[in-house]
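The chain below stands alone and is given as structure tokens, in the form predicted alone.
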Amino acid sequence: MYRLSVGVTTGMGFETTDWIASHADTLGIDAIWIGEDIGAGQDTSVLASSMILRSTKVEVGTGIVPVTMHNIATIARMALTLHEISDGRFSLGIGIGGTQDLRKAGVRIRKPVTALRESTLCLRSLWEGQKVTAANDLFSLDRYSLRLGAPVRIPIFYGVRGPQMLTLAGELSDGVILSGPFDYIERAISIVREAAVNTGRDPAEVRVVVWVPTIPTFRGIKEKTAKRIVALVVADTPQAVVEMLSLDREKIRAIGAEVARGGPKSGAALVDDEILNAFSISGSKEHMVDQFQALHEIGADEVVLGPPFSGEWKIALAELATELRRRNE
């Protein structure tokens, strides 16, 4: 058995989040996993308490706060400050952003694997109660302290795709969130587990959380629609990545180079069928689920439904979470 969760973003209406929210306990969802889109929309902070106290049983996460474009320590007490208004449902993701993202707002990280090991130390020193003095590209402390009355456990889940931030997540992180293709995602999780191994974790440790686009095409979405969507996916895939998979890589080169150009619209137009159906889930219910139990047999512990959110995206939601309670009994 599996744990189905809802993802949304940042750039998306608060009429939509706000109804997931409201909804989550009803509909059987496990987790609402919530994405920055950097520079837009709401706030990640504000939109994740608002649907903590919007529900009462749902783990609520960011998936994922890029470490690039925030200062540690407010995430440090953003982090403090919704899981004590949680009751403990709160879960920190951080990554370090999506390329077409960072390259706009002109952001360039020398080690991004470097970069995200010290965050996190710091991250857990800090919810330890220490005195935190460390510097790097990224930020600079002195003898900084939340003035904790006792630590503080977060689960730290990495938003990540290269093999050696894959491994990094083995390492040391509570849950590791993955996208892409099914023969990236099961070599993903292997490198996981086996970093795991290797620094004398248990890989149970690490909760695999798979979220890729999941498109409801029997209630109604529209196929330029999902394929707008995986254009950015693939325009954002790194090379390290790209490298791993048996698709096409010229195909995915020139899907990355057109949205670069022209933006996700004016790449939705290379998008095939092969690579349509290699990035998202798609077609009818019965379909969608039975995609998510092949991710749970090569390792994931958790899928992620959504976005996009358009059609009878309400029904589809519920009848998802209904076909797959229905299979788990």
The other form holds:
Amino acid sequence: MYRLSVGVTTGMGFETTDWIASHADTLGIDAIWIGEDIGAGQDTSVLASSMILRSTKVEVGTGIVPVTMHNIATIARMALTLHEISDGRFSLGIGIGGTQDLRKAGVRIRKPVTALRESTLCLRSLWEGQKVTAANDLFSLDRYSLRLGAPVRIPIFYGVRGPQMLTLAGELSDGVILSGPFDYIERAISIVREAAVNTGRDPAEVRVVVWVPTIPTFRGIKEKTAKRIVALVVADTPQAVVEMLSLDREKIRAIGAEVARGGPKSGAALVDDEILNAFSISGSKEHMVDQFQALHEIGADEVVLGPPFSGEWKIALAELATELRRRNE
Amino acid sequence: MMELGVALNVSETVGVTTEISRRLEEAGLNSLWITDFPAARAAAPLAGAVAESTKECRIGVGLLSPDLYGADQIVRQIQTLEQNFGKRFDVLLGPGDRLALMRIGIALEAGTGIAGRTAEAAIKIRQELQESGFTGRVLLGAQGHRMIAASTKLDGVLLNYSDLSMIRWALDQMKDVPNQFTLGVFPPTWLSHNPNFEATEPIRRAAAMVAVGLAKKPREEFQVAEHVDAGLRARLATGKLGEDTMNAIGDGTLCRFALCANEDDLNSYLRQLDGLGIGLVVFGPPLCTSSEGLEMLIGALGRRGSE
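Form predicted together with the partner chain structure, per the form predicted alone context:
Next comes the full complex, this chain leading.
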């Protein structure tokens, strides 16, 4: 049995995010993950606050907040606030940020693995109530403390791709949010688990969440929308991940170049069925749930639905959740 | 009628803040102000929780520092609050506590045009919010003459002063105050049936924080430069704002930077502010950390309401 969650991004409109938050408990999903579209749309912390307050049971997490774009003290304070608002239903997903987004924002990180490791250690020290002094490429703290009455424990998830980052996730994180084709996901899970074992951890301590575009074509979503999303995902796939795939690398490179040149709409023209099926889950509800089951069998503990949300997406979400519950009974 | 607000979020948990919010609104308070850094809880998501636990009072977010968040993120925070929780929000902007920001890697070096940069960011934030249909107020937290003068390009000002002569000086710095402009003050506040400033460490500390942030010109104008400079030296030497700083400034000077009052003193103070044309009083920390003070305010609000 695996968990089912819904993923939203800050670039989505209020009506969509509000509907999902308000219906999350009745849909029977386990969690909502909020992806930050850097510099666009709703504010991540306020959106998370709203989704927590509009639901009562589901977990709410960021998936992810880029540590490259926010002051580390701000991330620590935001997470503490959401942890308390949610009475422990909140998880902080962090990462470095998408290649395209960071390039647009003019951010360049020399040692991303070190940056994520140090960010994680810093956040945990702050939540333990420690006074932290640290200086690196990403942040600088001088005897900074949250002045907490008691330590808090907030789960940290990583949104990461490359082998070194996956190893770090196995060593340090409470969970990992993966995205990519099946063969990549299978390989990524084994890297995370191996790293956990090598660090002396129980690999089951690291929850594996798989978030790939889910495209319920059985409820009217247009294929061109799906291809646009997939083009963006392909373009954001790091070289280290591409090298782990059995797909035609030239085709992937061409899509990335086209997205960089003319945007996702332009890149979508190069997305064929092979790429579409490798980077997304679509088709009938039965087929989609079969695919979720296949992900579970290769090690996923949780599968994230969406985006894109178009067509009759509300009905699609309800039907997929119902189909999954029916099979789990 | 004068608008009264309380600043919340010093070290209280979210649960405590939302419970206080609910009680203060029921007592008739017009607005709640959610402070931000260096508080451990972030103002924007906390403001959402406060909105959810109250009905219609206005909710001020900040002081938010554009140097910490960037103007774009502040705009998105306020827009997202309005979309998700209704049109009840105001925003307070300012540079923030320079030494506290330095501890988290934000360097606001003196002489680098902090006031001008903050005012410019505030004007941009207001413009972008208004273009997106924002109906709330954008206020500037101000103490020095440059910030006070710049605030007239916004919807209002919260003067970081308590002493009436200092407030008069601040008002003199403002020319051509626009219509509908909110003239407000933000005194560190301690309310008690038996107020004793010298024996109450939290209000002395809050007063010292304001005093050491005082710009050079008002420091000289108010003839407190010698004491404040001594406090600044003590703070730099110890690396923190503690007893050394407070003692160096001295209680005679410190008490001018805070309101430490019983109910009669409070009512008298409010009448005098009213006479100066002040339309908004936000009772600043540490009031929100004092049960006695909050109960006293709730009682006073009830009596004001029935007058």
